[in-house]
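The chain below stands alone and is given as structure tokens, in the form predicted alone.
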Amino acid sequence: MQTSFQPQELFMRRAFELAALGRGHVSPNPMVGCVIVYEGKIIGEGFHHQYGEAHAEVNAIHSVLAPNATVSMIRKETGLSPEDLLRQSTLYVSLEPCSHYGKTPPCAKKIIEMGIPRVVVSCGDPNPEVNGQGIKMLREVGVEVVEHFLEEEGQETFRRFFTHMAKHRPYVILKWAQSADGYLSRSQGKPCLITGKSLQVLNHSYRVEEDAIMVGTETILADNPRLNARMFRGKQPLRVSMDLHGKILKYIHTYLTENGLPSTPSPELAGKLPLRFFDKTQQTLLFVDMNRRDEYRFIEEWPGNGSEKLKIVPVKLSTAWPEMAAAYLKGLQKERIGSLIVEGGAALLQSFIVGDHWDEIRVFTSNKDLGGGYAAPRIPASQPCGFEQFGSEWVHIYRNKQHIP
């Protein structure tokens, strides 16, 4: 049987995937779509490309008012200005649009400014500075307002927004690649390239997407990994790791010594740290040790790109690993970080599924064999929510049932 779809639906599933086009740049606000449409056409569309910018109603209106191609046409036919056709539109938004003044006017204001008579809205916006705010400021002066329209399919676009703001925390995804029998590495810690090419590339995809990427000490100390989008175009994460108990601090001064390097920062030392973690190409975040936090002042000091790439945070110990989870979390937040990738080690990665401080967990899952090593963590509850192949090799993804709205 042929599935049919309403017109309206179709606009707002186009807002959905205009919003998808501000991926990676907008957080910590949402990605955010917008379609104008008059007499059944299309005459503006806009969505939120960059944080700090334009919003995507904003964005929508000015389109018309440029005018486009679609608005010159209708132009000619009907006699009508941009401003006219704006006056006999219904704007389609995939979020509420905001009431309050920002980084940028309010987009309520906009609609009501530009005279703009029906809106049509997916979901609320959960911010204490909306939450239904702009929704009452459009009908306080006679616009007519659509609330909850395909609202599930909106829940999906927003989920790391919505959980920003509900749970004050980053959106979780674990990620591990694993071996066909079920290991993350070899047991004696030496790198180990488990998948092959297409997956590693789009694993670079999937770090352009979000705003961090965090791997434990340990992952640091053995695989010495750059944390970047080296095979994808895209802006780079914030890498962030962890040195708790100071094994990082001491394998730096070991190797500075053992190579006749001084620790005080010299511009002709710039580049010798040992570690990738360190060399200042983008921005980075170290947890450490409350009580330790002086010893790693030479490391921001160090010459590099520039010591604003590098930040130390202190946090206070704790022996249980979830406790220390939610502590990375707390501190992200502060940084305004609103998604977040965890790619292990194991102990970190079960840090976070034991606290259940995680949201969506995807699993990369090679045609090879280890034959023993470092188990995978497993699956604890959850939603499978999609699967690929590429060549011999998958790519399954698991929601949390718990955070499914």
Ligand SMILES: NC(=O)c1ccc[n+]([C@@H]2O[C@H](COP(=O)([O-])OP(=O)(O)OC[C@H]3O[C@@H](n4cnc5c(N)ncnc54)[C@H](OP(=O)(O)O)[C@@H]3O)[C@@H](O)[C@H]2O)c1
The other form holds:
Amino acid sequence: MQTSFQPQELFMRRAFELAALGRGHVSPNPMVGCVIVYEGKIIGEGFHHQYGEAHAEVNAIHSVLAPNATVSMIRKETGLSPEDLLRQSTLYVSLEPCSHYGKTPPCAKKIIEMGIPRVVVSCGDPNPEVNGQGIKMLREVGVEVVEHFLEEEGQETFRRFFTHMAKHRPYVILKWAQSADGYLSRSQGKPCLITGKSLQVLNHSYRVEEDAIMVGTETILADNPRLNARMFRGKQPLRVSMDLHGKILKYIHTYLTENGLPSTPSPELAGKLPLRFFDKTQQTLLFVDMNRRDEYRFIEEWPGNGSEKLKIVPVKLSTAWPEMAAAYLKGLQKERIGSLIVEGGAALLQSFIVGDHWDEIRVFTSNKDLGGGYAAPRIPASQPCGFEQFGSEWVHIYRNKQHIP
Ligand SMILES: NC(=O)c1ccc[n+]([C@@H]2O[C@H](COP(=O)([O-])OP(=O)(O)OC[C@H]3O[C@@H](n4cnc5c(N)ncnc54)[C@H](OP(=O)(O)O)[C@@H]3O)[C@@H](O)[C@H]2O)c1
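Requested next: the structure of the form predicted together with this ligand (the form predicted alone having been shown above).
Below, the chain from earlier opens the complete complex, with every other chain and molecule after it.
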């Protein structure tokens, strides 16, 4: 479309920066940022803070109306009210304004109501309820709209959301730590830390950015992991695992019998389940064989801090693990999980790789050899996307070539 004004990259980049502030809080919604510009000055900023709450455009408009210090200064100089300024401003937003009544009223309607004459959009919203309707709504009343502005950079910030929309599953990050000679751990049942403190902190910072974190049955039994983000401030992810053949169940029953504990829960037994995964300190989800679902009721009823925090989800068994991986993703999609980190072990990671159910791989590599044990998965055909050194350890990142928008 012909436009009478030249949008400036700086303002859209600021919108991207603002969008990132919503990371970890808005999924499965997209992280969106917005700035409002009057005569080359940013007079309002906003981003989507929390799932279900006001969108970026509305927050940016409210920051002008509040008004903020810049608006007050311009008002002093020009005598223009915040409403007057909006009627002469350009709104930069990283995603097409919505056109439908969802949890909040349509942003396109708000922009029109405020009389904002120009809108610059980076990416269209693939949500079938929007999908071009927001831009159409604006143009129909004469708002000048520039689309596809810094679109590639925009797509990068929306990669979780776009994957969720296009593939009807969460964005999947496979992450593992390997020794210099390529092993994940020594032998079965012997937990060992592969990387040092810096990479553990980095890993916890990754965990707060995603909705859920998953490990395989053997990892639950071998490592008894907490699967939280205790070394980094932020939202704790949903922790996810599976017990398709009752191995975890058997372990718990054996533990209770050996320790003379009854299998009927009572308040005195709070905290006496042997695995941290069931400590009910964090939202937790366990996939089980649908034919054995009832056998897990006693774990749900086991006393803990928050019994509502444990969810047992039955799935149909398949002998093919990649198919099971797809079933977990379907189950997590139903739970509105927009992104997932799969943290091992080797078997679970391999099933996501073989089924091509992944978008990104992050490999932590230490400088020490293990000399044997569980071999780390091989990196499939992918696009190397960067690496960083932390002391004598490394992080390499790869993207799935097929899935890059
Ligand atoms: N270095 C690291 O980053 C890292 C991370 C995590 C774990 N580890 C280590 O890895 C070891 C465990 O790895 P692992 O390969 O033996 O086990 P795992 O991947 O943790 O668990 C595999 C088990 O999970 C169940 N499972 C259910 N669905 C599956 C699916 N779609 N794909 C694969 N497995 C599925 C199967 O149990 P059923 O047969 O009962 O169905 C399978 O035997 C431990 O020693 C742990 O310390 C290392």
